[in-house]
Structures are given as C-alpha cells and as structure tokens.
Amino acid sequence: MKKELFANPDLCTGCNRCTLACSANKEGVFQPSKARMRVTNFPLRGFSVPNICFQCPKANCLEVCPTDAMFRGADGVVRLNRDLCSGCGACVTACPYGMVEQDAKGIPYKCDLCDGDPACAKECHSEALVHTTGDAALFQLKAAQMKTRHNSGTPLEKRHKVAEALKRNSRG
C-alpha cells in the first residue's frame, strides 16, 4: 500500500526540526526558508501548523505547466523536470496551498517526498508529520485540510490562510 505524508496541526510544537531536516536534505543547508514544507507559527496565540504539499490527485501546479516540466511520477508524486521549466511561475500561482515557490533563478521547487523517505517526517518527534499508509482518521484529516484552498496571494499568504483555517478547525 502506498505511503503518504500526513500533517496533524494538533501535534505540532513549532520546533521547525522538519524544515531544518528538509532544507539540509534538499539544499545542503539548515535554512527553513529553503525547505519544501513549512511551519506557520503563531507565537502570540500559542500554536503552529505544518504546511505540506498534498500531492493533489488533480494537481493545479501540474495542470497549468505550459512546458510539461511538472509531471506525476509512477509513485504518484508531482515532480519538476528543471530542464523543461521556463520559470514562468504559473505553478506557483496555481497551488492553492502555497507549497510551490521559486528560487532566485525563478525555478520552482516543491516537496517530492524525498523519493519516498521524507526527511521532515523522520525528524518529527511529536508525530505531527507522519509518512505512513494512513488510517481512516488520517485520511479524514487530510481531506479536511485539502478543503482549505486559497487562490489568491503569495505562497506565504496562502500558507498563513490555510494554517489559520486548519487550526480553527482542529481538534485541539
């Protein structure tokens, strides 16, 4: 059975170990701003929400790509072929969760689940991030999270809106 990445905001401590592990794995630096997943912290309100790519079954980022640089691999993960990318940014605008961004050269980057072994989930000791085949409760949580789509704003603004909605609707 296929494993998926799940995020449970009720368990997130906001430690950012996941973003450090992600950026170290993908970019070779401990720099959360280069991570493929993010944590939205609300320090004055005492909560944090992990933002992840849902690898959408009907992925907007993939559908708007004019060069077919975004593609779905045999494992179901949406990936980028950097050689085909024109840097137009359509995928960044299309993602309703703010989980596709562009680097300094205009090339987008997003989560590819670390080829099936996500560094973020391995580093999450609170189990706010888990990479598993899932159960009914996790799939229900993911489905509810995927309903919090935002079609306007920057990736940061979209992640913030999604995080606000997820925490508002959380069980904790």
Second form
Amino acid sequence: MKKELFANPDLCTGCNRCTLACSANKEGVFQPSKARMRVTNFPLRGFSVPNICFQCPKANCLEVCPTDAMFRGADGVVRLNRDLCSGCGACVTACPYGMVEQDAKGIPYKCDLCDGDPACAKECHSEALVHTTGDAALFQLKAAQMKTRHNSGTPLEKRHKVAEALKRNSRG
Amino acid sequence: MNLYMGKMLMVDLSAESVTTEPLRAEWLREYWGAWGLALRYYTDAVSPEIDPLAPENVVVIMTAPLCGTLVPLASRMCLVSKSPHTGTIFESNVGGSFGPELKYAGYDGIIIKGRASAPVFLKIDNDRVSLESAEHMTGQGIFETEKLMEAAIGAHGAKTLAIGPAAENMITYSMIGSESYRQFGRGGTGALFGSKNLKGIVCRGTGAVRVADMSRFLERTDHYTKNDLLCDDNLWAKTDGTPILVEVTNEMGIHPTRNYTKGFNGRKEQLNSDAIQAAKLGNRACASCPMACGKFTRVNSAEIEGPEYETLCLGGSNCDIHDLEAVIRFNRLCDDLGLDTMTCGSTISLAMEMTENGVHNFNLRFGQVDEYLKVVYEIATLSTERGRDLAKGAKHLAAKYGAEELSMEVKGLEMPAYEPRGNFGMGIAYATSERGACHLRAFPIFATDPHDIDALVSDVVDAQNANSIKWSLGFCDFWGTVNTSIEADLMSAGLGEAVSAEELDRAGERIWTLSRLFNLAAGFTAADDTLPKKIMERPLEGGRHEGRVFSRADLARAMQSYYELRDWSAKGIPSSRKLAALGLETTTL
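To complete the pair, please output the form predicted in complex with its partner chain; the form predicted on its own was given just before.
The next block holds the full complex; its first chain is the one shown before.
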C-alpha cells in the first residue's frame, strides 16, 4: 500500500523541527519560511497545527496550471516541471490550504514528499507527522482537515484559517 | 557568515533611531554568543555605576550561533543589563521562537538605549525596522499586547516580546513575556523596557541561517540528538517536565514550604507531576526542541502552559497553597500582568509569615487562596497599600518592617525552590551567583553528600564555568549531559572552523570572571556573597535534614575554599594572574 503523510495537531508541540529539516533538505539552509510544510502556532491556547500538502486526489493547483507544469507522478505526488512553468502563480491562488508558494523568481514550490521519504516526518519526535499507509483514524483526521477550503487570501492567511478551524474543534 | 547573521540592530529610543552595525567579529571567539557576547557588548557600553532605570542604561538582547538550526535545545536567547532588582550585572534567558525569528530577520541581536518620549514598540519585519506608537497598548496585559503587535505587523505567527502593567509601573521584578508563557523571568527585565517606554518588540523573519557543510552538520546533530540528548538522563523533560522535581525535592528534604520554614510538604500530591499529567491537554516545545517539556494544563476554566516546578513550589507549597487551579490562576496572572512568579511567590510567602508572626497585617495567610490571588493584581497595578509594599520584593519589604530575618534572598534576588540547609551546594551556588540567588549557575542537588563543603565548592565552580559557555551558546538547561566537547564539535561543523573544547572551557571561566569584575566595580564585595539569616540561624523543620542550619562558620569555610579554587583573593577579587590567563587583564569597565 502507498504511504501518505498525515498530520495530527493534537500531538504537535510547535517545535518546528519539521520545517527546519524540510528547508535544510530542500534549500540547503535553515529557513522555515521556505519549508514545504509549515506549522501554525497558537501559543496562548497551547495548540499548533502542522500545515501539510495533502497531495489532493482532485488537485486544484494541478487543474488550474495553464502550461501543464504541474503534474501527478506515478506515486500520486503532485510535482512541478520547472521547464514548463511560466511563473503565473495560478497554482498559488488555487490551493485552498495555502501550501503552494512562489520563490523570488516566481517559480512555485510545494511538497513532493521528498521522493518517498519525507524529512519532516523523520524529525517529528511527537508523531504529529507520520508517513505511513494509514488507518481509519488517520484517514478520518485527514478528511476533517481537508474539509476547510479557502479560495481567497495569501497562503499564510489560508494556512491560518485552516488551523483556526482545527483549533476551535480541539480547544474550543 | 556561517551560524551568525553578522549584524546587530542598534535602537536609540531617545533619538528615535534604528540602525544596524556589523557584529563585532573580534569578540566571537572569546564570547561566542548570547550571554557572553551580550555581556561583552554591555560592559563595553556602560559604566558599572549606572542606574539601571536611567535612559543611559543599555539592554542587550543576543541570540546564539546554533539558534535557528536543527541543533536541539540550542535556540535560547539572552538579555544582559544591570538589574533594577539587585543592582548586579544580570543575565536572563528565554526559550520559544523569538531568537530564531530574529536571526531569520537578519540580526544576531538588539542593543537598546535611551528612553522614548511616549510608549513605543519596535517592529522588525526583515530589513524594515521601525518604532511605532504603543499608546493604545498602554496598561494592557502581555497576552493582549502580543495580539496587538501581531496585528500591527499583519502576519500571523510573528514572534513577540512584550511587557504588561507591572513593567510599565517599573516594578523591579516585572518580566518580559514571549509567546504568552515564556519569559525573561527574573531580575526586573520588564522594568528595563518600562523605563525606556518600550512596550515590546514584534519580529517577522523569512531569511536563512547558514552552516558550513549541511550534510556534516545534520549528521553530527542527529548523532548527538539520538546518542546523547534522547537518553535516560534527559528524558524526564519529555515525559514529565519540571513538575517531576516536586517529588524529587521532597524526597531529598529540600522542598521549600511555608516561606522556607520546612523542607518537606506533606500535601505534595496535589501539585506533583501526577497532578499535572491529570490536568494536561498537550506537550509544548520551544523552537527546535524534541523534548517538549512544557505541559499545557487546564483545571476548570483556568489554562496555562505550566505551571513549572519553581511556580508549583514558590507559588504553591511555599505559600502553603495546595490547590492546582489556584496555582494555575496565580501563574496566569503573573504571566499576563508581567511578574516573575518566583519573586512574586516568595514575596507573598514572606508577607504571609509576617502577618502570621504579627510583624504586620497584610491580610495574607498561609493557605488562604482568595487574598493570595487578589494581591497579585494589586502588586502589578500598585493599586493598594499592600500591593505597593509587596511590589518592593522580599528584601525591601522585610527591611521596611524590620523583619530582615524572614527575607529569603541573596543580593536581593529571592531564592529558587531548593532549600540550602538540606543541600549546602545550593547555598554555595546562591551565595556566589553573579545575579543573586539562582539555580541556573550551578545545580548540585544530586551530589553524593549534600553537606561535603569542599566537594560541593568544586562542583559549583565547575558548573558555573560550564553553564557560562552553555548559556552563551544558547543551550537549554535541560540538555543536562551536553558538554564542551559536544558543543565544540557542533560549532566546528556549523562554522567550518575547528573549535576546541578547551577554548570553550576557558571562555566559560572568562565570562564568569568578567561578571565578577562588573559586580566589584558596581560596589559589591565579598560580604554580599552570603545567605539569608534564616538559613544560617533557624533550624530546618521536617524532611530528611530536619534540624540543619547552614551556619556562618560553614559559609565562611565554603567561601574561602571557593575564592581559593577560583584564584580570587580573600576579598573575592580575581588575581591578576587569573585575569591574564583569561585575557581579561586589559578589559576596562
């Protein structure tokens, strides 16, 4: 069975080792702002949400791409072919979870699950991020997280809204 | 630059100016970062006689070289200045994520001087840095202030340092809060901001921290994380966090109870780690920490990250309060209004003892919850006579009413929650710390013989030197097994230059000694390296060490041994030989 990345906010401690590991792996530096997954923190309520790319079965970022630069690999992961990308940013706007962003040159970047061995999950010591084939509980968790979709705002604003909804469910 | 950002932010509030300066590269291999580097900048900027609350005083906030990387428990940030509470040189450090964020914004540290003509906050949005009006935040608690500053920068997740009303009122044990429940806790850091009309700092950084060779750096980091950090000696932090110390110190007979009258609390079960676990909603971590020692708890409608051990004891047992909900409420009030829970708890317990002894009636009694909670607000806002009295802290409160024998502090800093009569090592640590009674300079509670003075003096000196460099590299206390060999290896991998354990050892001693020189120049003498009267005269009640005192004669012996081991004179002055060995012979203060 295919492995997927799952996030469990109730186990997240807000340490951000995932974003450090991701940026080290993808950018060769420690730069959480460039991480392909992010953490939204609500320190006052003691709650944190790992924002991840769900590799949506019906992926808006892929569907809106005018040049077919976004494509789905054989492993089900949504990836970017930089050679075909025009830098239009339509994918950034389309992602309802705020998980596609553009670099300084306008080239989008997103999670590609590190080709099957995500650096973020390996660094997660609280099991808030797991890369696994999943069970009913995890799929239920994922479905609940995917329910809140946002069509407007910056990626940061969308991630925050997604996280707010999860915080309300958990902390009240 | 590797590990460092190479840039300092210079804030002059009187001139309303913000500029940048290159990091003083010539100091890095001697002072490294955080505590050491901040201390070097501070001693360079001010004279030791300075009034801490004068506009001319300077506050240095400094990150550490490994901060913002995957090296775990190494992202703490230090603040150095002269304390308005003690008049000593003072270092305080904070966890959380402000330090990493400041580096991602492009700065190793911030140096603040002057006084703004009206309340302001500092807004750091990468290279766009400005002073903004904080008029609308005046009087607000820390939680609301953080929210307002985050809104001002317009980005969720911006990191904050903020003060509350206690600091605006310049209470000498007010603190600076960060991300709601983390603090530059002790010594009146908040009053320093308050005296400068600085309500807070908000920071957003999107840049990067670089290392010389990422794959080697990650390999070394992973190695020490798995084979040293995540091992039995340290895992208590992950499973229990600091509340585990409630059982440990009671078992040892060093758990302060009823204003340091007893060393054992018979009702400890209501505030121990099991009680915290029963109230826990989740684990919380500082940046890049896999331990997550913070336990987020809720009892009825009261929630908080914590309470930590010091608060459970000094705001609990030492006030004879045994109700976890009450301690959570006390903790949250302090965190929001901006008071150090340790000094606040200790001062309240003193007032309770003074009331019960008939010295003065503050209407505060051991175990009485309502007034204990009410008085916290009165202190922070200076709204009642007793609030204004308690806002002075233990030393001055006791002096005002002639009850010096009940005041539990050293150099004006209230003692942490480890009883020195039951462990002389903690007494020696308190007497010799540069900032007054402190448990973060040496922590010899696990010594084989807690009353073997010579062995304990040696343990204390070693720990003070080791912690001086440990805090300078931004490490957290709770990586208990980290040492200068590990630190040197990680620094070498990150910098791409060979760093030796020996030079870090020497830097630790240098930093400790420079702090001593500052205090001597500020007017402190060997006579200040002492302990509270109660510890020296009144036998401890209850617990394993019932009947013990830490006598004046024992203390004199300990201090003689301490000065000799440090190569300081009988008056506690570092010898010129020692200064030369540390490269401090030409450092002027």
